[in-house]
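Single chain ahead, written as structure tokens, the form predicted alone.
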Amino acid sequence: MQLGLIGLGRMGQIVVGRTLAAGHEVVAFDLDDDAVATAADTGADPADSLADFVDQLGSEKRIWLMVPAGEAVDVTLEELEPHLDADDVVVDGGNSYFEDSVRRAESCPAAYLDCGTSGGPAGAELGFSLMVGGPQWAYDELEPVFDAVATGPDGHERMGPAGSGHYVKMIHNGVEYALMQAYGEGFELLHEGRFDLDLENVASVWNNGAVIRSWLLELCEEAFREEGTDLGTVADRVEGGSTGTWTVQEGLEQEVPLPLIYTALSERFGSRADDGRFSRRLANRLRYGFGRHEVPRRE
């Protein structure tokens, strides 16, 4: 099939890569010629403006945003509102707040399908996991993509409609925080404590058949392995916290408690004062494992 691919940053690109590498057509457009020049030479159909996109793009179409949650999204839909009907079908892979999407998808002349997407660079090569929100024929004819995106047809599934694929983003975030604080944490005491660790052999031990092995452990062993055990330069800076603010929110509406989500966005926050916690600089470079997010340095 034919899918239109608007932002080609990291994430875009992966998905313009994994798509076209599915046997899909993919028409590419930025704001950045570079990045659609990246995306042509990978083999997409470059765009040098959006109308030149909607132009390449068939009678029926299917649009994959990937641009910056926010006003991005909200301004390259107005722009696209003209060319769109009922018969089309955007996505949103952005970590847009699950209000927005559903408000989005009222809105939209197309069938509009909130999708979490969980993987980070890494899922160049082993594919993305998928929360879709939206109307089951729009998640049902984008499938191929999604088989071709994810990590399969198992790395995917409609959560149910408007605003739950990134309801459960955003819940999945916040499960997130809590393990990188509770490994931070775990590796905190251990750096403090009564003996002289190697904290690279520890986690790669853990990963061997331990009960806490995990792929954010990996990323700790690869942390240690890089930095050494002390760190290095690492600072106690942990950037984000947008999706861990908006988890605690609905803990709040929906009165659940969430006490291990919300030390752990405090302990994000607390970060940017910078007193030397260890857990927090091991967070910090856990973000660069999994999201290749630049890691703030002490001097």
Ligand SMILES: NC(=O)C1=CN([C@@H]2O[C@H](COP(=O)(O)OP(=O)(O)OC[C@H]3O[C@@H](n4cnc5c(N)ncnc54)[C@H](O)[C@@H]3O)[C@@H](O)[C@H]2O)C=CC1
Contents of the next structure:
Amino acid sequence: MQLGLIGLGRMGQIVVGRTLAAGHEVVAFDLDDDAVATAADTGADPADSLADFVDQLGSEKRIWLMVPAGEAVDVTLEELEPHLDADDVVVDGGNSYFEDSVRRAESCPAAYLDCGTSGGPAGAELGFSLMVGGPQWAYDELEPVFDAVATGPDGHERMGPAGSGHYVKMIHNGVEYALMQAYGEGFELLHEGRFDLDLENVASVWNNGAVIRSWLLELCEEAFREEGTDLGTVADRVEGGSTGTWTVQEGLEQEVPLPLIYTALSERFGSRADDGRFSRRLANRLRYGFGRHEVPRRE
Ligand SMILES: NC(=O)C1=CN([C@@H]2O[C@H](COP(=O)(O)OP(=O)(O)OC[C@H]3O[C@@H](n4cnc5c(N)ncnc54)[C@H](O)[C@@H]3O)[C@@H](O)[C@H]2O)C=CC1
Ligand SMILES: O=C(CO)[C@H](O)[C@H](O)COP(=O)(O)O
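Form predicted in complex with the named molecule structure, per the form predicted alone context:
Time for the whole complex; same chain goes first.
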């Protein structure tokens, strides 16, 4: 299959690499020429403009967007629109708000798949977990690419109609916030508590058979190994927050109580006051662990 990839940042380059490794062709475009050159070095066909990108794709276009959520998706779709028809498929693999995806699916001339992507840049070797919404035929059509980008055939599923993929990913991120908060609080108590503990050792022993073992806990272990048991210069400041805000808003609309996710979100907002909380410094470092997000550091 030939896949057109727009957005060649941390996540897009992985989609390119995994799709090529599975024997497919990739045409790659980004506003940043260096990102296009990196994709070309991996074996993709570089496009120097969106017009060039569209020209290089065949009559039944298969396009994957991996650009930042929001305006970049709308701008890209607007430019693609004159070149798309009902036989084409567009996948949005970013963290778009699900209601935006429903709107885009209604107005896009091509079949539109909203694809929640989990695993982060650190998950490149294993492959991602993909939660897809949209028409069944388009999902079936893209299955070889989903097999390649995901951990394999078990790493992707069609969730339901338009919007359902990004809806499931939004709530996944709410759970992610609460888990990070829970690990952060536990390690804060261990750090401030009665014993002089090596937190890397604690995380390591918990990761070997304990009920609370997980990938996030492995990333806690990595953070203590690389930063030290007191997290060194990692600042008490947690960025991000959009996906957690949407999750809490949805909980309010559905009248489903989400006290843990809400608390984790409000802790993030509170962190921006910089008052030195350990749990938030760990959350800051964990976002680097899975997302390669920049780590704000204190002086
Ligand atoms: N980093 C992570 O852990 C995860 C990120 N995501 C989502 O995946 C999407 C991409 O994320 P990252 O790769 O981390 O971002 P990134 O910032 O590393 O890369 C975004 C790329 O898109 C390009 N771009 C921006 N606007 C463009 C446009 N109009 N046309 C063409 N290229 C454009 C930028 O030049 C950049 O190369 C976002 O929606 C993000 O929320 C999803 C799961 C995990
Ligand atoms: O989706 C992700 C992980 O699953 C990304 O890392 C995302 O950027 C994190 O979301 P937020 O910016 O709301 O912290």
